[in-house]
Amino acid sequence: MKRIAMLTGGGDAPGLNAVIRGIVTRLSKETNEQYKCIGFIDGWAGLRDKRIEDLTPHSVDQILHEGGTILGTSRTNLYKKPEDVQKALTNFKQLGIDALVAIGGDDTLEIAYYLYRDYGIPAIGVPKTIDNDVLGTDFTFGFWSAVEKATAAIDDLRTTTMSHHRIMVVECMGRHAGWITAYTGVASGAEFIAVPEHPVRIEAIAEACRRARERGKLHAIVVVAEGASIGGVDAKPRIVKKEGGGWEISEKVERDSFGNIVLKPGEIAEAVAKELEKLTGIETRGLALGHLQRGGSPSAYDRILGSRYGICAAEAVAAGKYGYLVTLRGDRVEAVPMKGMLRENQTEKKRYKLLPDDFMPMAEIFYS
């Protein structure tokens, strides 16, 4: 009997439990080999500290609709300390694990790839993030749930904004990527959308709000990304345009152990609201949706996508496709080599899948 382990790392996302359920259920029906599934508790910390939980078809049968992850998660970077890598390798061997499925964003996936590349750990990656910024896959599960939650919140906010004839500045998650903000802004009919990939000036946002009022619209919704670069406000730029085209992460930011920019929730929303009120004379409020976007039950789409990812990961285990990443390309879910999708080492600049260049010009058609 082969022993298969899985873990969920990084920020949680709706649909994680669907992946776990898909892996365990599919492997339980494999006819050529018998499998026993276990989960490491709290991501890579669980492998380092040897904390496990048995997973059976019965134990995962009713978790499809649940948000978060039954295995817990953490932002643990094993490669920051050589002794942590050695602990993980020792535990992996002592537990007699035959394959490991790592479910997470680029940080979690990088550790899985490094362990496979450097030590031959039979690892398979499943991309997860509400930010939708992992290279190689069209969509990550969790993204659509976050967009649905943010859109619903703005629908509710619009009624109070209309009642008070205010401007409401709503901040969405996404770090360096504008996927959630852009999709939410279009879905909610926002008067302006500010994303990291498309730096703007505060005056442009103010002008859009003024035009809306001149047309008789006595309120306005402005949707901004937490990592947006907006000139003229008291907040550091996060994404800067490179000479010759393209974008890069600003060096003037605080970073975590994986090299990700560290953002202060609500900073952009409050800064934009403050300046907009000065420029327009219209009462303005700022609100950060924060972790509400990643909480609650997954959308139907993410339940299905997570299930498909889990089944594909299980089939990759059965086929011995180690060092592979599960991806969605068009309508097809398939496993492809991780090499080339992730950084080769943590001294390189991180690479992200950012919002396409043609999205914002489309969105701007709907501005006042």
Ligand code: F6P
Contents of the next structure:
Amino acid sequence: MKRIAMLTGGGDAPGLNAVIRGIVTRLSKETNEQYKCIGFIDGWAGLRDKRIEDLTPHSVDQILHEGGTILGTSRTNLYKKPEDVQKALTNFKQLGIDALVAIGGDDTLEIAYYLYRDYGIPAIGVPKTIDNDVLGTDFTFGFWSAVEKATAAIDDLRTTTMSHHRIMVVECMGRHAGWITAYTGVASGAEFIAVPEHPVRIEAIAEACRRARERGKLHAIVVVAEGASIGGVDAKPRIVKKEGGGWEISEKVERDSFGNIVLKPGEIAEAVAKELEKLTGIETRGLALGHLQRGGSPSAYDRILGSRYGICAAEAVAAGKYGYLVTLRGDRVEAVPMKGMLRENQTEKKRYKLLPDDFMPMAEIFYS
Ligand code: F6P
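Beyond the form predicted alone, can we have the form predicted together with the named molecule?
Below, the chain from earlier opens the complete complex, with every other chain and molecule after it.
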């Protein structure tokens, strides 16, 4: 009997339960070996503190449609303290675990990779985040659910925005990459879309709203990413011009223990709304969709992608493919080596999967 552990780390995302269900169900059908599954509670903190829960095909049978994660999650950076790594290694051994599946974004995955690389922990990674910014996979589950929720919210906002002939500035999640913002913006026919990948000035947004008026549209929806850099507004600069060309993350932003930008929800929406009203003379409101984008049931797409990821992770366990990451490439779900997808150490600059270069020019056709 082999003992397989799994954990969910970082910000939750709809579809996590689909992955857990996929892993446990697929392993229960393996004929060459018998598997017992357990889950660590609250991500890496559960491994460090030895908090576990048994997972059986029965206990995961009715969780597919549920948002969040039945295992709980936390943003625990085990590699910040050498004693935490030692605790995790001791617990891993004492519990007699044969393989560990870490389901999370780049922060969670990088810990799994380091434990595998530095201590030979048989780890497999499954990429998750509503932000869709993990390198190596076309889509992370959670992303499409977030886009569906944000689009539905904007459909509702549009009716009140139209009645008042206002501008509504809607802030979507995405600190480093504009996936949710750009997809939601296109899906909701926004009058302007601002993403971290394309710094803009507030005057350009005001101009787009004026053009909409000239076309006879008496309201405007402006979708901004929480990490968007918008010159001329009173919000901390997120992205700044690099000497010698290009852009980089500003030194002025606050960062968490993994190096992610920490932002105040609503800061950029409010700042943009204030300036837009001044520049256009049109009444403007700002709203951050915030954690609503991460809440609630997964979309059908994310239930299916999460299930496929879970099954692929279970098959990687059965095949002893450790140090691998489950990915979606085109139509195929396959496990590929984690090496090269993540930072080799936490002092290196983080790398993200950004919007492809041709996305925003396509989006702009609708409002330029
Ligand atoms: O990483 C996913 C994410 O939802 C980001 O888009 C957002 O900036 C962040 O998490 C919010 O984190 P928290 O839930 O810790 O406030």
